[in-house]
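One chain comes next, on its own, written out as structure tokens in the form predicted on its own.
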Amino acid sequence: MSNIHVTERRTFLKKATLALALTLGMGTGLLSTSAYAEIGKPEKADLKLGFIKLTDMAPLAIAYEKGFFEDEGLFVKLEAQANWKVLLDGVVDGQLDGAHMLAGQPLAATIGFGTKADIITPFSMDLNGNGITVSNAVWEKMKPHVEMKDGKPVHPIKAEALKPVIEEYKKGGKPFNLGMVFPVSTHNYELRYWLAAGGINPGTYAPAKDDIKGQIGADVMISVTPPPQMPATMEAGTIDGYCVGEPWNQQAVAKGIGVPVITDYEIWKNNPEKVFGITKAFAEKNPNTTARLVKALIRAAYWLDENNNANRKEAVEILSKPEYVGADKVVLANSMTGTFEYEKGDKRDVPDFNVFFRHNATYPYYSDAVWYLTQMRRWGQIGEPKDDKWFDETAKQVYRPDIFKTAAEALIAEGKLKKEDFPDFGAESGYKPATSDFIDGTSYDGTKPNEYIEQFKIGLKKDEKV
């Protein structure tokens, strides 16, 4: 535990202050027309909450940082986990209250695939923020592939272009490997997506729960490396490439080992990533800390996209903070700011790099869901046929927007933010419209999932089974 920093800051003052703020306003009924009053006192207010050394805490370091925890009686310590197997095992066995969580890690849990636990979210944490770096000896044998314009390569860089490259390794003998965080990762997901849309097998998992390679006819090989350990296991020579959410994109430009190729927003524009993540037991227990701990929570993200990200500079020193990100703030601004560096001083314009409110960042949408459960279904996670109905059932069973619903409104009633930062509760089926921001173009429409998983070439179809 010597590398895990605990956060806290609490005291007995600010405690009792605020316990007594809650009581007398409710009792008084001097907040009956805020939130307090619907939602009532936190049934557990002192809370530990786990995360993975990634910019997409931020949410979790600005609610603590800002005091927005403490506003809604919660006194919250942020802990350091060592990976994400590591994270969840916390958040099952009760080590942790809730967590930062990759947004495939609730749903498989739910279905049993590796951990079984119901574990669901009310928040979602962030848009896009991820990349695929690749080693400098490989981009020199990729750049030959790679449309250029004044010198520049022209993005996006499709995975055409590592083909050939895959293809020499192969008549050398010579295995291509690959770094991801987590078998039920985004980055795994959008890795396995960016190489199949260029004709490149990432291989699909046995039925085997201990299976977390899912290397079956892969052209590549995919294997799990936690995040802050990538830019050195690539420059170890372990792996030729990677797939990780920042700062460690940018740290690889930054120790001048290797060049990001593309980012998740060129594979899937505006791709849901992190999520919150508590146990069903846990919300049901305490409800009203859980909608607590979402109100502060969509403060924190509304803050970071405020008047067109004019925090993110102070995001940045606070997320630099060695018990938060502890990575470099010139490495973490690169993408924080707006901006993204590919080769070192091609450094381009990505506002949207890392969403955390904008574009109803924060609803739990099904489709979100849906769309990480095809994932599963395609890459053999899920071995057996399964039919919409029974996709949908299981986004409903882990994405609660009915819980997001009663933090946005409470914050609605208190006036910390408006009726049109939200989605239209009203009308809101949980299902955004068919979309095909895509790298390969492919139209997906979260209501129909065979249908969607039928399209790709590579991969699993509807009545497949590994």
Second form
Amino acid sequence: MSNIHVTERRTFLKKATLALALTLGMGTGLLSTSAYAEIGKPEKADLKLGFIKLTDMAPLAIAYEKGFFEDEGLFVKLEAQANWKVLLDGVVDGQLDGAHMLAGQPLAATIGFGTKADIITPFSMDLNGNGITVSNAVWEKMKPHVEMKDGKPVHPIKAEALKPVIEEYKKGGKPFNLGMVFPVSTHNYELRYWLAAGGINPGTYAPAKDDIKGQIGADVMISVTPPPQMPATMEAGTIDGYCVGEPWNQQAVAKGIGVPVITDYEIWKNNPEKVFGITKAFAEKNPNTTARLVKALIRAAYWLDENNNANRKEAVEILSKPEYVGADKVVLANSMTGTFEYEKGDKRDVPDFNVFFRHNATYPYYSDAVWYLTQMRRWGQIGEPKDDKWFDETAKQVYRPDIFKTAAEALIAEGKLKKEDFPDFGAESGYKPATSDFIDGTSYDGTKPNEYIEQFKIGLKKDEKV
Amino acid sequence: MNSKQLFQTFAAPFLGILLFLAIWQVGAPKIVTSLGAVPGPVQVFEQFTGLVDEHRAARQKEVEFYQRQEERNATALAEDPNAEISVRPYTGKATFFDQIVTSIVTVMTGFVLAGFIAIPLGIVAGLSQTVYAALNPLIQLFKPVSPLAWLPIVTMIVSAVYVSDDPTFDKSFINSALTVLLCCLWPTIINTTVGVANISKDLQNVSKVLRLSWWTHVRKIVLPSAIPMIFTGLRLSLGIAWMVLIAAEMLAQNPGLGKFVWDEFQNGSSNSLGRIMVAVIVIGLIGFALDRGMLLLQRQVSWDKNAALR
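In place of the form predicted on its own, the structure of the form predicted together with the partner chain is requested.
Full assembly next; the chain just shown is listed first.
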């Protein structure tokens, strides 16, 4: 599976960048091991990194527990944060040196939606790992509209099945409330994507008019709840469903309070998820520390996927410690070991539910950044029309494959990882080939963001202003 | 001590606690939450021993951490005798007992700072009607403000003002301590003011007749007679300080017992509820101990050793 993916990309890139890729690519490819300069001593050895209690913080916990940070001469303290806002503020004002972040956070901070700050991403933490869960009551009402086979629902379940439920709520004069974790979270975009693909309008933002609720013209009311509180908030009846990362979907199943209806893997196959974020100032002041941090994280991600997920059981053991995620092992193991339990007892194989290394998961692709920006534009968080060049430039301001490359080359030179484990740095443009692995079959090409936005029925069009 | 007194001092409290534990043990399993039944005292005690074990394990890890560093440094020195080596502090997680120490240090810092501001301010306001008139509206305005409202303001200001490459104190520590200070100033100021303003006319006349200087008047007349009221204020302040600190730690995720409680709430594992209860009991016990400590201090400094203290 992964080999096909890589070859596809290689051929595409060779075609696209033609002679330039060949000459430059081969040149640097040959030079990269011999001309690699050793990374010097870390400028700052004592670091504090923040995270949210979610399974996708795993690379941080593994890099700590397996001594990868120490191998780099870094003494890292990991600190759980209450919610994404507290975490972001911590990084911006320097209480944290870096953090496990939502991919949208560094981008939104750079363009000034919400908190304004220069944050960069030299390392992408994982692919997939989220799900959308609805309460038992909503699921009972959805079920008659879901296609069944052998007494079990056929997946992926589309939002069309939810539409009649929302209409029923509307008729009864009741709002249909949904939770996501942060305005610029993957979860917000995934939830909106799924809803819109099923003909439900999730509403738009209008920052120019000081509307940061995102409920203009909405059929459903989407609001913010911190990840670990999702199940409790739904149990209390404040929200009727939510989109969140693991283990908080499986927790709902374990507690018997809700049913995950779809995973983000089914919304967009191998979608980019969390990133590692640091301020631009930190990276400029501490280039060696930054490269060493990325080295440790790459090793951790590799360890997590090594030998066909052989280490995942041990990873679950580590994550279940109260200082990391702290949830019960059975709940964590569900998604971490390649399965996912939908309705209670309906456990299915989703081998790529959490990807940490394969499919070049750790490489910070510009096209991933551009996708997030298209969603910010689609839902009005970016109020003004922007040309394609702007998307590319913004992505390059935030996503830093150059730092990743320095770290990866050092690991290759040390013999810890192989050249084949990484994209071909010489030929890599940072843009993944166009894909239509989405639930609605739309085709996404990172180099043509405006063309992409134009395809959607629901959401702002490329020239619309808010 | 007659038998009735004996019963009241020893047997009655014991019976009260026993009755409480019995009701808890019987009632708890009947409430079933999504994380399982509410733990009774026996299960909570088990969680406590679990926390002790965890603390021991963490200390073991710390020893190993330093050993690894020594080994690394030794290899570095063997390769290059001039290599710069350093020993870094342990980076592991703070255990339950570490969090207790952090909370106590933070609360005492905020409280002592508040005392240094509140007592002199209260004395001045008690002695001068004008100062009192000027201060009173501010006191009335700020006294009811919740710590949850102070916290964002304090956090923003500290972030902006306390900028240093190598800070002596963590920002989180300063945030917590300042929030505590702002919330626990008021009872001491008010009680000191009232205590000072109500010094008996006789004593005041004596001071006038002897023509005591202002400073001597404060030292010999004002302080001794206002001490009981000042201490009442301090005890109220300390109680508030402790409650505020836990809330601030929970909200801002600043290290301490509050963070421990919130982390456990977020963990949502089958042990979480029991561990939170351990923390609640410990918070109560520490609050109680702090109050008793103040009472002992008051006995030490009080001029009137026979006054009834409760």
